[in-house]
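There is one chain below, alone, in structure tokens, taken in the form predicted alone.
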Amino acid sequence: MIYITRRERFNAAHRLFRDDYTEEQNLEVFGKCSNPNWHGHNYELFVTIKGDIDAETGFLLNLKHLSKLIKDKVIEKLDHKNINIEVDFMKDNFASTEMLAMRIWEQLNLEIRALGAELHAVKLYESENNYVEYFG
């Protein structure tokens, strides 16, 4: 088994914070994230798929595809977006990049088994301090 990993890169704001929450309570448990006019990040989305080498093509899955998959399923739809507003598959989810994760993972998991490989790790920087690993 081998293990092959994209990077694609997204800009995109959004806004931790809860409804029930007063303005103040949200300030004390989110920080500077539950600012009421957004922030933003610059993510970098690591996906690493796994499986065998096709014997003929030498690869386990071009990457052109992956990267178009990707690109698809997911950069289209978040990069220069609001994660909390514009994203249909982040409705009615906590827009946190742990929720992020798990939902872009969900957008791939199908795609990559049927284009021949598994899906082994959604990996996404929210900066370079911080980061969310996902195995499904």
Second form
6 protein chains.
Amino acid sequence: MIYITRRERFNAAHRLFRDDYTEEQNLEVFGKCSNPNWHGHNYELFVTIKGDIDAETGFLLNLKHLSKLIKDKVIEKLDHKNINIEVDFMKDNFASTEMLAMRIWEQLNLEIRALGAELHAVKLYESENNYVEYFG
Amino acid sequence: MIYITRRERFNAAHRLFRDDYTEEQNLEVFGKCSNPNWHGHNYELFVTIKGDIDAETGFLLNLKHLSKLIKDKVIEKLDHKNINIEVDFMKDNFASTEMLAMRIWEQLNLEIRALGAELHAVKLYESENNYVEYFG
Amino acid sequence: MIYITRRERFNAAHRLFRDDYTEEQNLEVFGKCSNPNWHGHNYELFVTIKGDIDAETGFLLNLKHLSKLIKDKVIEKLDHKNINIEVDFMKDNFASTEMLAMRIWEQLNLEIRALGAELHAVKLYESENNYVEYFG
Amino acid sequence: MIYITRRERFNAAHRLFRDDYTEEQNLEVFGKCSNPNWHGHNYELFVTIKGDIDAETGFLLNLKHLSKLIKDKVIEKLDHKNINIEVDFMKDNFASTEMLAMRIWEQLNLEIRALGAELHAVKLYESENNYVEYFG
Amino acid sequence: MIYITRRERFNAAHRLFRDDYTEEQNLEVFGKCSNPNWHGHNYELFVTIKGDIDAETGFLLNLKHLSKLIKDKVIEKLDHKNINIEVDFMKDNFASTEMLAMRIWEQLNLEIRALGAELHAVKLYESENNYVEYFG
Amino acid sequence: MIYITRRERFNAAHRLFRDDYTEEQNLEVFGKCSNPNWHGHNYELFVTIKGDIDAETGFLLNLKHLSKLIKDKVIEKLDHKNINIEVDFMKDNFASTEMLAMRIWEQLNLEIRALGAELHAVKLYESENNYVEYFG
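Can you swap the form predicted alone for the form predicted in complex with another copy of the chain?
Below is the whole assembly, all chains and molecules, this chain first.
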């Protein structure tokens, strides 16, 4: 079994908050990440798949196909978007990096199986100091 | 003469657009950067100062003082903010990286002179693929 | 279950050697790392915790709390210090990256549990070419 | 148990193709990576070993010995070489990153055991966007 | 006046040698870079342009246009190619990083002027340890 | 005229202080960098030379020669050393990054001229957030 990882990037705006919190509560729990006027990040996404090498090609999976899938199902929906407002698969979710990584997993899991490999990990950097990993 | 550079970072939301353009015109000129719901970046700021070494300390300038100045005059105003709406020195400016670098220069120029050095360059990364430099 | 990693940094001096070795033996085993006048590094520390997402906040753990904990228990004790001489939790230990990673784990393990998450990994870079990982 | 990783680098030329494919088939399956005139990469190799700390030295393994082993068995054979033509352990293999990672594992596995540690992972970057991991 | 830099990347094979040298002379002067079976690199190209900000857009130049120009005139010709054999503007040139940077300058200089800006610098990384800069 | 830059690295211990200051004065001016028990860094050194391309080789200068020169005159003297105590060319100097960059320039300037090129810049990173440049 071999593991391959593909990096893709997107830039997006978001905000951490609860509707049922007062402005003060949001500030206390989420700090400056709760700014009602939004802030944003250059996110880095690492998608790791696993499986056996195809004896015909020497590939686990053609990375062009993996890259296209990630772009179609994830990057197109997130890049230069507002995560709280505009992303279908983030509707009714917190726009935290944790939730985003889990929802990105769900966007990709079955599609990658259909390509003949298995999704192993979604790793999502919000900044150079913070990242989240989800293994399903 | 010696040059010292200090890196600081901030995360912010912004949008590129003109009020007097239609949505279509904005999309044509500014592309997805004109998204009315905003997007954002992890900006990296490099401030370069120049001058002579202080014979008493071996420093051009105490970097703690430079770092504090950049934080007070620039980072505090930009970090986790909306550049178009919330930043006093960007009022009535395009929120492009070019304009932002020029306005950051103006925030720092006289203050650095007051500390006994000279501002040489402001370098601002919007992403790993794009950066702007301004030398006054 | 979700995993979150926080990066923190510290600069420190150290030396690899044994008291009961001659200078020659130390040089043979530890090479230039045994220099009696010390040398030093910019260490990069990655602390990975795991657990379930808090339904109230969408967080595994507030990263400000995790960052503060790492700073209080680890960074404050190591940054701009001599690892062999000045760090309480490294007393009577080799100042190797391996031992340092294990002792950092012990500094953090129960404290992270008290915050409601579990420590998964301590990853410590000594240079861009070498790093150590400890999983308990 | 502790894990240590050593990074080494090499530059090489390669080509992805099958002898029994036409030029058109190779282009369809392998894209521009099938260019008959070769292309190349700056590969980054991360070798992770695991084991217990030596009570005499505080090391898992002396990294100079690990680095020398990787250089002798892997880097010397690959650096500034043509992977398809000149590398003994890649004879009759696809020159894909997947196959290369697996063959590098085989070059190192027993040798690392002979040094008293265990090979845990071979991680091979072909570009900043793609890497392969193999765990045996 | 403001400066903007755009990064683009390409992978290519090359060889350093002289036709009129013996194999031994080539090895002596160019070392392992003279391998007759080629080797290759992940090149990183930084193109810096300068000029005044457009009062209509707040841009020096639309980076999409600059990126497209670099791709059309430089990247398409070099990516996944053999620099010695397949690149029209490198015909009869040494395939050194120095020569490559100078020829890339010539590919871009007038085209960038036609876009309304001025080419300031071409910076070309061959590896993380070596880069060349050309200012015309 | 073309510019080439070579990166080299070294790890060293140092301390910022004045003999004629009290411990309190040193702490006030130099902060934790004045720790009497030393601290240290992974320094990154970028040496930029300039000149014309050799019509015989296509090189400005053979980088192996430049790298060897930097190692002999600078890295060997600094790597795994105590900058305040053990480095001949830093005797009676502050161990600040500014002074170190200037002294490294002096170590290299005439030697590089003897190789047929001209030293353009010494750039020295003390950490990912701070670097110094000296142009003679």
